[in-house]
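As a starting point, one isolated chain is supplied in C-alpha cells, in the form predicted on its own.
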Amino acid sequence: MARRHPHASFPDLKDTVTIAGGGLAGLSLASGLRLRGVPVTVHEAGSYPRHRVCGEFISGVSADSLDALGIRDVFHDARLLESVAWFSRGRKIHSDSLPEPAYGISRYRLDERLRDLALEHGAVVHEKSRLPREPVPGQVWATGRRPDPLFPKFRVWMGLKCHFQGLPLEADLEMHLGRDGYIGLARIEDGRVNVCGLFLKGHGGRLSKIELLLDYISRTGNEALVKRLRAAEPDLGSFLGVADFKLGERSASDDDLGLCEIGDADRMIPPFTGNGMSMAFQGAELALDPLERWSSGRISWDECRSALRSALDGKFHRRMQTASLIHPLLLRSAYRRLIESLGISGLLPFRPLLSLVR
C-alpha cells in the first residue's frame, strides 16, 4: 500500500531515508522528518492494523517529544494511567502512583494511527514489504525485536499477550511477580485490559491459545491472577505469542555491518520497566536531526550514524544497564523474596529505581 497526501509534498530537494520497520519508531520518525521536509519511504513487513505483543504502556515521554514527531494527536483518548500495584504469588507487596500520567492504548490502534498520520504527513508507507538486512546508505532499520540464533543455548524467552474484557484491576498498572517469569496487567481503551507476559520458554503442548497463556502465568505461581483471568473474557483474536528474541543493546555484529537501528532493533530493554515503547518515540526523536542534515547533504551517511549512534547510548545506556541488573533478580526467588520484604514494610524504593529507567 502506498499512497502521498497531496497538500504535503515539498520539492525534491533532500535525498530519500527508506525506513525498514512500521511499528512505533519507523512510524513516528517517517512523521517527524515529513515536517522537516525530508522525504521518507517506509518498507513494513506486516499490514495494518495487527496486534502485537507488547505492554502497551507509555510511560517516560514528553510531551515535547511527541510535538518534535508531529505525533501528540494520537493519544487524543488514551488511557491515563496513574497508579500501580506490585504482586508476589497473589500477595500485593506494594503500591503507589506514577510521578506522571503514562498512556494506555493497544497498538492494533495506535500503529494504524502513527500510519495514517505518516500518510498525512506525506511518507510513503509499503506494506507486506521486506527489505533485505545490508548497510545502505539513507536506509535505517527500525524492524522490532531481534531473533538471536544463539540462544537455544542459553535462556530463551517467550512473550504472550491478550485483551480481557471485565477484569477488575486494583491499580491501573499492576505488575505480577513470579518463578522464570513476569506478567503485566495495564488498561487500554474500550474498557479493555491488555495482559503481557514474559517468561522462560517452556513446552505447552497442543494447548490452546488462552490455555497456554493460562499455563505459562501459573507456572509463575501465580494461580490467584489465573483464577482472575479465568473470570474474565479473552478477547481471542488479539492473543500472540513471541519467541527467541534477544533483550538488551546493539550487537557488535551490527556495528561492523554498518546499520543504522533505531528501537527494539537498536536496544530492547526487559518489559518490566514500562519504558519501551517510550523509548522507541525518544529514539526517533534523537534520529531527526542527523537524519535530516544526510539528507540535505551536509554531512556524510557514516557521521550521521556515528552521531544518532551516540546520541542514542548517551540517552539510554544507564537506563539498559539498570534494567539489565533488575531484570534477573525478578526471576531468582531469593531475591523476590527480599523485594516482597521491602514491599510489605514499605521499604521498595519504586521512585528512585523508576528515575534510574527513564
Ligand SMILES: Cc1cc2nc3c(=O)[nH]c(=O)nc-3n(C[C@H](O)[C@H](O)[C@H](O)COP(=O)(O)OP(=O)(O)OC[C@H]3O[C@@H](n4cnc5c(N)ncnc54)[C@H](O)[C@@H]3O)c2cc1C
The other form holds:
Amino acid sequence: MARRHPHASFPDLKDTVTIAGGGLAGLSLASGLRLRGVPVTVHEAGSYPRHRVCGEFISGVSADSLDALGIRDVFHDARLLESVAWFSRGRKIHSDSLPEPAYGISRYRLDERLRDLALEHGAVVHEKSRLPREPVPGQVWATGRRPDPLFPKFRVWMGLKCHFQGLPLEADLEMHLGRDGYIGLARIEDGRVNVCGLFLKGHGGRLSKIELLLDYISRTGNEALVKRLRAAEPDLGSFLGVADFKLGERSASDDDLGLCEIGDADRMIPPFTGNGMSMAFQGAELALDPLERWSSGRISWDECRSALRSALDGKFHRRMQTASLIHPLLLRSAYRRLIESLGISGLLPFRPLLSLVR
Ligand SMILES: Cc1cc2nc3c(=O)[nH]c(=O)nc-3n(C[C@H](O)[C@H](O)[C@H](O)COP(=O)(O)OP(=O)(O)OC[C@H]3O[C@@H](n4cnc5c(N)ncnc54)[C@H](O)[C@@H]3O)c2cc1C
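Target state, the form predicted in complex with the named molecule; input state, the form predicted on its own:
Now the complete complex, all chains and molecules, led by this one.
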C-alpha cells in the first residue's frame, strides 16, 4: 500500500533516494532528506503500528541530531529516564543517575509516529513492500538485523520482549545480569514497563509466550525477577521474539554485495549498551550529506557509498569495539562475579564505561 501526504510534491531536479526498511534508521533518514528537498520513497516489509523486540530505552542521541533529521517532536511526551539500577542474580550491585536523561517510548508508538512524520515531510511510504537484496544506485538499506551466517552451527541469540502493567521498579531502567543472558526493564508510556531480554538460545519447547519469557529469565538465575513479573500484568499482544541475528561489526564471513547500509543492517551494537536506536538515528544523520550530494548529481553513487562508509566507521568503530569486549564478560559467571564485587564495593566505573559506548 503506497501512502503519500496530500501536500507531497517532488521537485524534478533531484534523483529519488529509495530506502529499503521503514524502521528507525529508514524513516528518520526519509524525514531528514525531505527537509533538504530530496525526493524519497520508503519500502517497508511490514506495516504500522507494530511491536518490535527492543528495550525501548533510547540513550546517547543529541537534540541536534534529532533536529537535523527533523524528528525531535516525536519524543515530546516520551518518559524521561534518569536513574538506572544494575542487578546480578537478584542482588543490586550498582545504582546511578544517567549523565543525560534517556527516552522511554514504545516502538509501537515511535515507529508509527516516524512514519507519519516522514509522510508529513513529503516522503512516499509503501507498506507491506519488501525489496530484493541487491545493489541499486540510489537505494539505501535500512533493513535492520542481519541473519547470523553461523546459524545453525553455533548457538545464537534470542530476543524476547513484553510490556507489563503494575510492575514497580527500583529505577527508571533496571538491568538484570545472569547466566547466558540479561534483561532490561524500562519505563515507557501509560505507566507500562517494557521487559526485554537477550538470551543465548536454548530449547523453548512448547511453552506459551509469557512462560517462554519467564523460562528464559529463570534460566539466567533471576528467580526473584520471575516472581515480580508473575505478580504483574503482561500485555500479551505486545509479546514478541526474534532469533538468529548477528551482533557486532561486519566480518569477512558477511556478504558484501556493495549495498549502502545504515542502522543495524550496517552493524549491530550489543543491546546492553542501550545505544542501537541512537546509532540508527546517528547513521541516518551521517547519510544526509552524501545522499543529498548524490541526489543533486554532485557525486557518483560509488563516491556516496564510500563517503558514508568512512563516516560510519569513524563514528562507530570505538563504541562497537568496546561493546564487543564487554558483552561476553556480562554473560560468563567468572567475570560476572568480578563485576558483582566491583559493583558492591562501589568500584564499578559505570559512567566512564557508559561514555565509551556512546
Ligand atoms: C533484545 C534487543 C534489545 C534491544 N534494546 C535496545 C535498547 O534498549 N535501546 C536501543 O537503543 N537499542 C536496542 N536494541 C537495538 C535496536 O532495536 C536497533 O538497533 C534498532 O531497532 C535499529 O534500527 P533499524 O532502523 O536499523 O532497524 P529496525 O528498527 O529493525 O527496522 C528495519 C525495518 O526494515 C524492514 N525490512 C527488513 N527487510 C526489508 C526489505 N527487504 N524490504 C523492506 N523492508 C525491510 C523491517 O520490517 C523493519 O521494519 C535492542 C535490540 C535487541 C535485539
